[in-house]
Every structure is written in structure tokens, then in C-alpha cells.
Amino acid sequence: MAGVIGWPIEHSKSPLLHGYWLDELNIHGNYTKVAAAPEDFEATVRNLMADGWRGANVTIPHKEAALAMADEVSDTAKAIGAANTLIFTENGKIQADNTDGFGFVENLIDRGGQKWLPQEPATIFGAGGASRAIIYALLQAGAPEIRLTNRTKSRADTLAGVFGTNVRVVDWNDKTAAIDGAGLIVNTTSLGMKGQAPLEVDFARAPQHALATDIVYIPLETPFLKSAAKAGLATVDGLGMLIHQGRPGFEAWFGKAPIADAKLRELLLAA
């Protein structure tokens, strides 16, 4: 048994994702949604451990609490300051990891190969938890500079302070200038998500070889990606990040490495 813990959790596609892998690999297991209010999170995790679960994914708003209660924390989760994957060991310990940045980078590689890993500055819109994971992953992958812009500048300043001089804050009003010469342009905000206003960016200043990617996958092609494509840029949607971030946890819980194939992508798109 494994699952995903969140509040709310009804929208999660993770059970469909992991259920597909369980079926494809012929594993006798189960992965389900668990709703837990913030005040009940730690007790919920302890109860799942007592019931013999192998671990769980953790989503909003529990990622920081998951990190805090873990006995062993990966360097990645420690650097990001949050955990999205918990592994329950046979000796009763909780191991915490964060696979969001891994999922982001693997999605880029899956859709375009190593060429999409930035050798030039990367521009990131948004300074939330996903942004922090992506900044860490891109710096680990060799990005020479991250240009970070956020509607609330103080949040961007705080986040930049975590990672040092390789992250430069750009005022939100100058966000279009931030993409000048950037090889990778990333939207980590909720702007463009179903029911939200679009993130409006003028991609005319972006290099023609640049890649634009959005971590939102509902809708699959956000206004941000449509605008980038219209300007002639290559684009990558956010669905692959969801798929790839789930791989390490699945392997840890169920003992086999899952495959991100076209059939799985089609299944998630149809859901």
C-alpha cells in the first residue's frame, strides 16, 4: 500500500498514474488518495505506517510538515525545504525526499533530450514551492544563472537568498526583459491554470532557440505556451513533470522502476 496525502485531494491524478504502473508491472499493490487536514497530518502518517504502508506522496499543504517529521532527509529535500515523497522503512523510520525538481528536469529530457538543459540563463516566473524545487534542480544541472520574478517581490528576494548569487531577482514589471537571452523560460505560477487569468509575456525578446515550459497541465496548452509557440519557440507542457516526479517513490515502495510511456500520457489526458 501507498498513496497520496493532501487537503484537498479529490483532484489528484496520482492514483491513476501509479495504478497504471502497478497494472503494467503486474504488482499486487494499491495506491490511493488520503484526505488529511493540516492538524491531522502527522497522526495520519503514523496510522498509515501502523497499517503497514510502504510510504506516500505528499501534496499541498503538507510538504513542509512532511519534511519536519521525517527521521532521515535527503540532501535534495533539505535544500528545497519541503518533501513530496515519504518512504516508511522496515525499522519504523520515515525517509523524506523531494522529487519535484527531478520530475521537471526529466520531463525536459524526455521531450527534447539533453539540449533542453540550460547552458544559458533560465527565467522563472513564480517564487512558490515548485519554483524552489526547479531552481535547485536547474542549478544542479548546470544553469549558469536563474532570473527569478514574482508578483510579490519580497518572496522572490527571500528565495534568491537561499540559493546565492546565481539567482537574480527581476522586478515583476520588468518580467518581459527577464527573458532576453534566456534559453529556458518557465512558468511556475498558477496563472493560466483553468479558472485563472493568463500569464501575459511578450516572447519577442526570447532567443528563437529558447524553450518555454509550464508546470500547469490543466489546460495542457496554457495561454503562456500558446503565446510562446506563436512566437516560434519550442514548448513543453507540465504533464510530464507529474509523471516523472512519481517514478522514484514508486520504485522505492514497490521495488520496480516504472516507465513513462505514451500510453500512460494518453490515459492521464483522457481522465
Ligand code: ATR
Contents of the next structure:
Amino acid sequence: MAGVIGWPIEHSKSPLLHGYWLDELNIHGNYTKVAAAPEDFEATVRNLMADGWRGANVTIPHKEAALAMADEVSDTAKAIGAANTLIFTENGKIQADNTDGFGFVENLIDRGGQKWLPQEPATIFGAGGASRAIIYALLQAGAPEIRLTNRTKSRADTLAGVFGTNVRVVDWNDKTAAIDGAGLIVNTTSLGMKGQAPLEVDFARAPQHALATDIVYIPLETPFLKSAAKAGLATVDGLGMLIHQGRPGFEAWFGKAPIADAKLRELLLAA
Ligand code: ATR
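Previous: the form predicted on its own; requested now: the form predicted in complex with the named molecule:
What follows is the entire complex, opening with the chain shown before.
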């Protein structure tokens, strides 16, 4: 048994994702949603452990609390300052990891091939939790420079301070200039999500070989990706990040490595 803990949790697609893998791999396992208010989070985790769960994914607003209560924390979760995957060990310990950045990079490799790992500067819009995970993963993957731009500049400054001189903050008003010479252009803001204003970027300034990607996947083709494609750039949508971030947890809990195939994408899109 494993599952996902959040507040709210009704709209989580993780049960569909893990349920698909359990079926495909013929595993007699169970993956369910658990709603827990912030004040109940730690007790909920301990109860699940006592019930014999192998671990859980953790989502908003519990990612920092999950990190804080763990007995062992991976270097990645430490650097990102949050955990999205908990593993309960046989001797009663809680291990915490963060697979969001892994999911982001694996999605780029899966959809765009190795060539998309940045040799050139990467431009990132947004400075929230997702941005932090992605910056960490891109630096680990060898990105020479990250240009970070955010509506609230102080948040970008704080984030850049965590990672050091390879992360350079660019004013939100100059965000179009931030894509000059960038090999990878990433939206981590919630702009472009169904019901929200679009993130407007003039992709005419981007190199023709640049790749644009969005972590928003509802809609799948965001206005940001649409305008990048119109300017002739390659694009990768955000659905795969959700799929790939789930892989390490699934393998740790259920003992088999799952795959991201087209049927799974269709299932998640139809939900
Ligand atoms: P997450 O953890 O998913 O990254 P978050 O921490 O709430 O979520 O961050 C949301 C990101 O979207 C932030 O970069 C936020 O910018 P601010 O730091 O200025 O709030 C960005 N964002 C949300 N609404 C926005 C808007 N209307 N215009 C520009 N940026 C916006």
C-alpha cells in the first residue's frame, strides 16, 4: 500500500498514474488518496506507517513538513528544501526524497532526446517550489547558466542565493531579453493554466534550436507553448513531468520499474 497525501487532494491524478502501473505490471498493490489538514499531517503519516504502508507521495501544502519529519533526507530533497516522496523502511524509518526535478529532466529526455539537456543558458519564468526543483535538476544536469525571472523579484533573489552564481536574476520587465541565446525556456509559473492569463513571451528573440517547455498541463498546449511553436521552436508539454516524477516512488514501494507510454498519457489526459 502507498498513496498521496495532500490538502486538498480530490483532483490528484496520482492514483490514476500509479493504478495504471499496478495493473500493467500485475502487482497486487493499492495506491489511494489521503486528505490531511496541515495540523494532522504528521499523525496521518505515522498512522499509515503503522497500517503497513510502504510510503507515500506528498503534495501541497505538506512538502516542507514531509522533509522536516523524515529520519533520512536525500541530498536532492535537502537542496530543494522540500520532499514529494516518502519511503517507509522495514526498520521503521522515514526516508524523504524529491523527484520533481528528476521528473522534469526525464520528461525532456523522453520527449526531446538527450540533446535538450542544456549546453547553453536556460531561462526560467517563476520562482516557486517547482522552479527550485527544476533549477536544481538543470544545474545537476550541467546547465552552464540559469536566468531566473519572476514577477516578485525578491523571491527570485532568494532562490538565486540558494544556488550561487550560476543563477542570474533578470527583471520581470526584461523577461523577453532573458531568452536571447537561451537553449531552454521554461514556464514554471501558473500563468497559462486553464482560467488564468497567459504568460506572454516574444519568442522571436529565441535561437531557432531552443526548446520551450511548460510545467502547466491543463491545457496541454498552453498559450506559451503555442507561441513558441509558432516561432518555429520545439516544445515539450508538462504532462510527462507528472508521470516521470512518480517513477522512483513506485519502484521503491512496489519493487518494479514502471514505464511512461502513450497509453498512460492518453489515460491521464482523458481524466
Ligand atoms: P509552485 O510551488 O507550483 O511553483 P508557487 O510557489 O505558488 O507554486 O509559485 C507560483 C509561481 O507563479 C510564482 O513564480 C508566481 O510569481 P510570484 O512569486 O510573483 O507570486 C507565479 N505567478 C502566479 N501568478 C502570476 C501572475 N499573475 N503573473 C506572474 N507570475 C505569476
